[in-house]
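Just one chain is shown here, as structure tokens, and it is the form predicted alone.
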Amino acid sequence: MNPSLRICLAQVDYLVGDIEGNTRALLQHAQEALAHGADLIVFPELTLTAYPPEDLLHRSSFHDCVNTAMDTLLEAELDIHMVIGYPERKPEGIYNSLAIIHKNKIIANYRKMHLPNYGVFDEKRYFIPGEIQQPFTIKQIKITPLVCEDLWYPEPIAQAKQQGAELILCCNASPFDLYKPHLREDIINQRIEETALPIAYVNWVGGQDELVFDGGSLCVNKKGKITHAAAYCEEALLMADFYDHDFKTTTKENDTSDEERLYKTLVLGVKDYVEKNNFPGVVLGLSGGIDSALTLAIACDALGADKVKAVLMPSCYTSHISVHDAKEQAETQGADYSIIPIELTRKAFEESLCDEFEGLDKDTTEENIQARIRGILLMAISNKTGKMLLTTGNKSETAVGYATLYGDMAGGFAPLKDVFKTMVYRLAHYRNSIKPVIPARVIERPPSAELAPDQKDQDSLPDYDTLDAILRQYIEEDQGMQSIIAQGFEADEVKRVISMVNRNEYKRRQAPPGVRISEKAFGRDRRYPITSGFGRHHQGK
């Protein structure tokens, strides 16, 4: 029987660019494993950085800092191994490398080999490969590190095997989206079949701007079964006895819903980018509307109601039972909440027009000025107060540009804008099973931005059912209109909701940075020309 070797996964969330910080962070983490009997202690990828640097990777400051930090870690002689990602640089390039310390010595170097240059991943803009390394080893135990991606290819983990490797950590920087916790395991159950090779895998936890980092580290054995898991969106170390060539304790998986998983990544991206950027707190317009309650429940989950200021700005056109609604939620949740009509300042503005708009017939340009004249209010309580301003628009509303930009557009984070209008239903359901915040009526309402008499979303856009259900092919799966034609929806309508979403690429690429929740998230992960005759003809086909 093999020694037994205690390994702790650090699921941790750090700051990214605050080496000093994290550096603290990392030393404190690893005396807690110390103090539980650790051998060893494993960290994410880019531990001293946090992920992802972007452009930081290309100062030569930064890159002294981190020379500092491993000097730090060096002398800080930990009877403990760490395993701890950094940008190295070299002569050649820069790697994204994993360093093994052992008291006041690096006993190994790992450099990723496979870097990822797809999605919010630009990789290859920043480091070169690395090759294969000899396994070390602890307690008689060899051990082969990789880095995320590498693990995602049957090579590495096979040549790692041929070295006599028994043990496979893969330190990770795995953003969330809705399918990727199962994708995961699929992934390492996949190279467990290939090698028979047990593997521990620690991730990040945490938001940087519109990543989230969802952790779910875990410890899988031979036979592919999870002995080990950390919970989604928390931080933890997480102790795993490793004996035998295998991990033999099992524990019940993360059994969790979609809902949940992603309402939990939602308050957790929310929470590290007002508090990692320093905000004392949010503001943001509530409607009496779905969006407007499902963001105001998310920021009160996420900061604590004490930080969190609601406005309601009715005008003629807002229903009473919208005004009710509204403040209903803002007093159950306990959100401070003030009421400020903008029907004075909206015939104000349509007097100062009056001579310009001469002759012509009111359209939606009379709609966007109360749009305008609630994003003006609220962004000065934001300069007065220093609060963040949440937008509360959703996915399907952004993809067809029904948002007003400089209107309800306005803000610093859009906590929805990558959730489609279907799921924020599913969410406030969710959130109400918790504990009722969310009025009934709020979610049974025809939506409406109420803006004109009578005025419901439907008037103008299909019903979101099949709203998404097109907009998940053309955006997320990148299907053709024709192709969308042929899975049984309406071609009028296809060729109208494609029509839409081309136009209005100028007004996403002026919207705020929100969660980003699936592989085609706007943003980096689309990234579409404004001035393009691609579609005008043909419309994407």
The other form holds:
Protein chains: 2
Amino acid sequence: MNPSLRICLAQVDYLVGDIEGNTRALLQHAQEALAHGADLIVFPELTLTAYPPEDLLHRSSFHDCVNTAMDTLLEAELDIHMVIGYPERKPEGIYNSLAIIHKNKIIANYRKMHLPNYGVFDEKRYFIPGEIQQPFTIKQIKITPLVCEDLWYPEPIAQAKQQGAELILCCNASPFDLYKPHLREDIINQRIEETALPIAYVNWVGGQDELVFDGGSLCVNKKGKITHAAAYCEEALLMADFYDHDFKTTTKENDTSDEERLYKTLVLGVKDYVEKNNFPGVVLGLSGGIDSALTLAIACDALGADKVKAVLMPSCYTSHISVHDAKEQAETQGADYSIIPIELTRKAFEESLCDEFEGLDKDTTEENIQARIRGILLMAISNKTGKMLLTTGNKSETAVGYATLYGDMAGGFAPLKDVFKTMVYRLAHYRNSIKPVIPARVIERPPSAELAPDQKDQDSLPDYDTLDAILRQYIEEDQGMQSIIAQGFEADEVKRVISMVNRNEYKRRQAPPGVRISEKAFGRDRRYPITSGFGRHHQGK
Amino acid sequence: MNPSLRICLAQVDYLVGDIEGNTRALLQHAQEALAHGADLIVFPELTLTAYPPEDLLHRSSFHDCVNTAMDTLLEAELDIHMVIGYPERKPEGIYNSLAIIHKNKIIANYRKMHLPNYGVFDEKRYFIPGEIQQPFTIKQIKITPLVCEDLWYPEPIAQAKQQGAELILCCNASPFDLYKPHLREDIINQRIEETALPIAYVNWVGGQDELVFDGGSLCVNKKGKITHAAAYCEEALLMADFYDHDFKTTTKENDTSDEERLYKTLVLGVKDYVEKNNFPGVVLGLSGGIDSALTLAIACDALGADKVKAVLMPSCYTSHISVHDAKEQAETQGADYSIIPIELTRKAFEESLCDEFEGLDKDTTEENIQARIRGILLMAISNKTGKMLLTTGNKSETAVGYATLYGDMAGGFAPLKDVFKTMVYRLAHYRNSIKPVIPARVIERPPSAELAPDQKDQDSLPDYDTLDAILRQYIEEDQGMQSIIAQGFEADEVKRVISMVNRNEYKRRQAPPGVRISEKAFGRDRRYPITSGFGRHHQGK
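Please give the other form, namely the form predicted in complex with another copy of the chain, since only the form predicted alone has been shown so far.
Below: every chain and molecule of the assembly, starting with the one above.
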């Protein structure tokens, strides 16, 4: 019988750019693994800098810090093999590398070969590609570590196999994607089908601006069975024994619903954005509508209700049930709330502008003023208390611009930015299924911005089932107008929705960051010009 | 004597994404060139789509439009050779290509070999690289066209020379850069030194969101002399005769000061953003300070004073001379203005928040409320009239966050976003040197936000000469703290400035686009995480 190798997959949550802090945490995690008898600890991609460090990689002083950190790791002389990701600066360029450190030596070094340059990824902006290297050996076991994207192509693992590798490690920075929940497992299985090599896959966990890395690290044996799996959305040191050329114990797969996994992702995204940026808590406007209700629940679950402050800002168009339901939510969850009516300030603006607007009809200008007064009040509380303002808008609104810039769009972070309205409802039901926190009426009432008498969202938008379906085709699937109409949607409705999406790029450009849950969130992954004539002539047809 | 070839360099201003409109304009320009006896018309990079089309390139319907446009060009059967840039979709990927069209045939096709993936450029996100092709021939002259970045490397032109090319065309999308005004000429001269091949260089002119392409198309003969040059910042069909293997007539170089070229760039950037997005005009807050004074002058020069509306919004902290000077500027330039005091609304907010803020000291919260009231008033006028709101902040303020989000940062476009305060002064002097429009007192007064009694910018910031010098080192030159201190700046001041820049990334992320004039504007070219621990520990040291 071959010797057994104990592997620790470090599914950790580090802070981008905090090389010193990450190095300390890494050494602690390695010592913990050592205490559990591990021979080898494997960290996620770019461990020292966390992912993605973006243009910090252009700074010379940043690489100096990486070098200092590498010295610190060597000086620690730990008797465990550590697989550590780091940016490796060389005269010819920077590699996205893995160092295998044992005691005071780097015993091997690997460089990422396939550099993703799509979606949110800009790796060709920073890195140059490496080439396959020979496996390293522990206890006579030959091991080849790969970096993330390298597993998505057949040839790196095939070459490793040729070189005699018996085990593949894969160090990743793979963000959550609602629409491709099983993509990682599928890729791993495909590589195992091709090579019959067992794979240990470690992923980051944690929020970084718009990205949430959801963990889900796992070991898969040469038959394609998952033998070890870490939970989603929490830190874990996953221990796995490798002997007789394979992982043995089989385990239950992570079996979670879309809603559960998504809700946990949103909670983690909010928690990490707030905590990593050192905010003492959050404030949000609570309207009595479903978006702010769900945002409140996420905030309370992420930070604890004592860190969450809700503000109700009724106007003459706000119904009594809105105020009642909003109070009920805050009280149910134990969050502090204030009520600040906006009539006084609204009248002051009306008076200030009466000469300027003399003879002109009322229009959305007056609605926007109300939303912006609320923005000022919330930002004043944010400025005075240090609490960050959460916005409550969802992806459907953000897509068509059904929101007021500097009004309800004002804030530091937008938890629901990439969540379609139809999914907001599903998440509300999911959250209530654990413990009811959102009153049934909030879920059942027709949605309204309450900025004009008897206003309903559906006065100016298609119903949300239709709207979300068109938006998914146009945004997520990059389908054109004709192709969407051909799917059976009403032509005028499709044209109107597409035109709204295109016209409102300028608003999205000034929106706060929010949790990305799709491959086409309105952030680094969707880069559209504001000034654009595409579709202009079609609109006229 | 060899036959003479008449070449037209089309320095044109097209609209990104408007493939139909661009195709019509292109045919008109070609017909105009034909009427002037041209054998060949050369357009800038990605002519049909204009540059940069960004993620529109991911849409299948976008490529369908390109194909339709190519058919239209062939059907026109013009008896002139046209060099046209277009995205060439193939099964293996998309090329950034040039088609040489004559009558109803594509007689040759070239593909960009070097794809820039730095700064604002993401070409590896969209394109795959091509390979060198044989020259095409007109009137026995062998010509190789290159695309932009291909001229920045020695080997494409060297290969063209080997293949017998006598003339190089270069089709570009090269944005303005204040700090590298002669870089293009230097590159061209280097290639000519290597190959003794004459080069005809054509560039876009016009604004596209943050970018301004400043034109400056030129022909350089085999001795490295500029023989033909188009003006900066205006459309031109530059005609050049090529005979006896070279360009002959020599011409004066474009000889303009930094300030003149920069001012023209800002004017063009504002003009194109407003006009291409179909705004009927602009509105801006006029404070009596130098930033809004210069912004007003740029707006009036870009659009005509009749399209510009200034709003004076004095508070109890606004000095009388501020109001006086602001009125004088609007009147001198013939722009409409209104005066809307903010005391009434300020008091309404004070009253609305008095319970919430009971027992708490006044701080910047109250200053921000004033700035945000002005933001609401300006946005109300913008919403009611359709005029776009210009912000007036400069790069120094934007860098250190000396601005109020949703307050003075509210607006659709920021003309001075990439202009340091010290350059704002130089531009004000330059503009006044043509015709005085900014009162001397506005230039000479110590700058103040006038949000608190006797406030001066220099109460909370280093003097602007020092601030801008540190910012240039940190932002434009990517220098670290130690390296800047080593240059002789005061250590605490450097630490404070760097800390402000890092802390305020979140504000910049929600700032409107503005004219980019450097390689490190706060837009697509500077991609920093908001959540970042880099430097956190240093700050404490």
